[in-house]
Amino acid sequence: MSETASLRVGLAGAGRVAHALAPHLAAAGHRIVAVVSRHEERAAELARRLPGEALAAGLPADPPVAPVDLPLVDWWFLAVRDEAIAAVDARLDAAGAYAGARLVTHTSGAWSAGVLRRARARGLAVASVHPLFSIAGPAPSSLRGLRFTVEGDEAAAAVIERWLAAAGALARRIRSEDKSLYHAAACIAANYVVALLDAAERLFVRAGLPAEEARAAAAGLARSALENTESLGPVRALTGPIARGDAATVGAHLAALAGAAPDLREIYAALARYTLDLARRQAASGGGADPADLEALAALLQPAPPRGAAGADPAWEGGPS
């Protein structure tokens, strides 16, 4: 499978990932000949946006209730929810859609190519390709400079990498056994950043900022921190009270959160404990806080003992008020 000729692609899924990536498959010269989805109308909508005359159809039933007339496909590209990959793989196989195919891929960051058991049992090359960028708004007009990770069988991974290289994207191979760890990192960098910005926005509003200003303030501050982190690295980019070893300010934060947003106090404390390690590394590099101040912060940030634990003081609140 070393040739770079156009492949006939069957697309399973018509959601955000499919809408984001299908045009770039077509732009690379591959021919999307079929789009199948649980919702046939969504498949038809996506097919209309693509060049050529792709067949739009509902996802084959399992087991098939009638012969499924799908065109010959070289590459089945599954852009479906993680929990649906195995079922879609089984349905396509049962419908005979894999007859004549050469490779099957999916776009999950969490699951390896091994979840495509039916395709692999048919002797097809399988791989996963995960976009390492957020797909929430408009689809990217270009993949140039965007990052993807690839894992799976060499023959299928090589096809994906040629497509991405032609589009100017950046591809990195990862090991199948590392996908869960990799995906946890991706969730922290994307999903949990969004959650933390929501928390910051809530607190800004609670502190008196108008809602529209609160969102802009949180996003602007985060943007500058991200830019500094990218250029300097996290240790040098760290600023704020923990980087300074300012236990009084952190204690005031904990007390304010205990009264105004107790659900966020635990999140704040857990993040502060992690940030303390960054501050220690900053101090060890010759800058940052006095180590004694950092140890005072560590004592302040110790988790509270479980209620009712032996020796625990029921009046202790985990820090000064």
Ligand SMILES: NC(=O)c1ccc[n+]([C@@H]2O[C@H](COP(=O)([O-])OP(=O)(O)OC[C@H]3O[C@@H](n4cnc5c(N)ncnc54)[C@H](OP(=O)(O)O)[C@@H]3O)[C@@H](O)[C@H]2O)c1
The other form holds:
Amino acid sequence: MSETASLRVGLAGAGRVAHALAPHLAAAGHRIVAVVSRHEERAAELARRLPGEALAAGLPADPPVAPVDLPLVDWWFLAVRDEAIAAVDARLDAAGAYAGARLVTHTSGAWSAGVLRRARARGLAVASVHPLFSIAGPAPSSLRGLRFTVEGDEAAAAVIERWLAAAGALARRIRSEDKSLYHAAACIAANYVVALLDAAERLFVRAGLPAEEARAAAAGLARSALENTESLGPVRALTGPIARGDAATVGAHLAALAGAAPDLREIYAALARYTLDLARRQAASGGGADPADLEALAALLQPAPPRGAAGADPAWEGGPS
Ligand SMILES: NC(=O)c1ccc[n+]([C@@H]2O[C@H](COP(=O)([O-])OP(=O)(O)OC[C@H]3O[C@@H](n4cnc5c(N)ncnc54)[C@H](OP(=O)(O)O)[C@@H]3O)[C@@H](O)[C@H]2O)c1
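Next, give the form predicted together with this ligand, keeping in mind that what was shown is the form predicted on its own.
Let us now look at the entire complex, which starts with that chain.
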């Protein structure tokens, strides 16, 4: 495929990622010639927003193979939910959609390109291209500076990378066997940050803040921590009672949580243990707490003994009130 090739693209899926990325495939000179989705009306709605005359078709689960007369496609771009990728790959193959195609890609962060078994068995190049940003609201007007992770067969990965480079996006290649670890990292940075902000918001409300103020307070704090972490790195950015080796304050937190939000106590303690490791690294670099205070904290943060085991968890006894 030449550097400047304009490929005929078939989109499978008409959800958030398809809506967000399809205009950028078209802007890079590729022609979207078909949009297929489980529900035909969703495929049609996306096709109407794109330049050209893309054919829109339903790809229902039942009957399993839609009798659709699809145009010739060079690049099948699957943007369907993770659990549907293998089924859609099989359905496209069974419908004859892979005849004449060169590459098939999907956008899952969790799955490798190997999930596209039928495409690979047909000798097509397969790859995954994972947008490393959250797509929930309006589609990005530009991909410039946005990160993507690419994995899979060289021939397919190279086409994706040329597209992303032309769009000004940042592409990073990873190995197939590293995808689960990579995706766990992405979940921590995106999903669990959201979950932690929800927990902070809940506790602010329990502590008497009005709901709308609680959300702004949690988000404002997180924003400043995020900016500091990005510019200084986590070891230097860490502040708070664990960075200071303040066991009395952490003990008081644990006691308050045990009464008001026991489900959050376990999460708090697990994260505190991880944070303690960060505080130790801060101390080792010469800018943090007294190591003896950090060891007192470590004792306080021992995991709770299994239910029914003898002996009390010191953390549940609480600190100063
Ligand atoms: N959203 C994000 O922030 C994000 C970021 C990075 C990567 N991703 C990945 O991108 C992929 C798509 O995510 P999304 O957020 O766009 O999902 P989505 O908005 O839920 O859209 C999923 C699409 O998959 C189609 N689909 C679901 N089951 C199907 C089936 N059995 N057969 C055929 N089509 C089926 C749906 O069709 P109908 O609408 O016709 O029912 C829909 O168009 C996933 O692999 C996801 O992990 C998402």
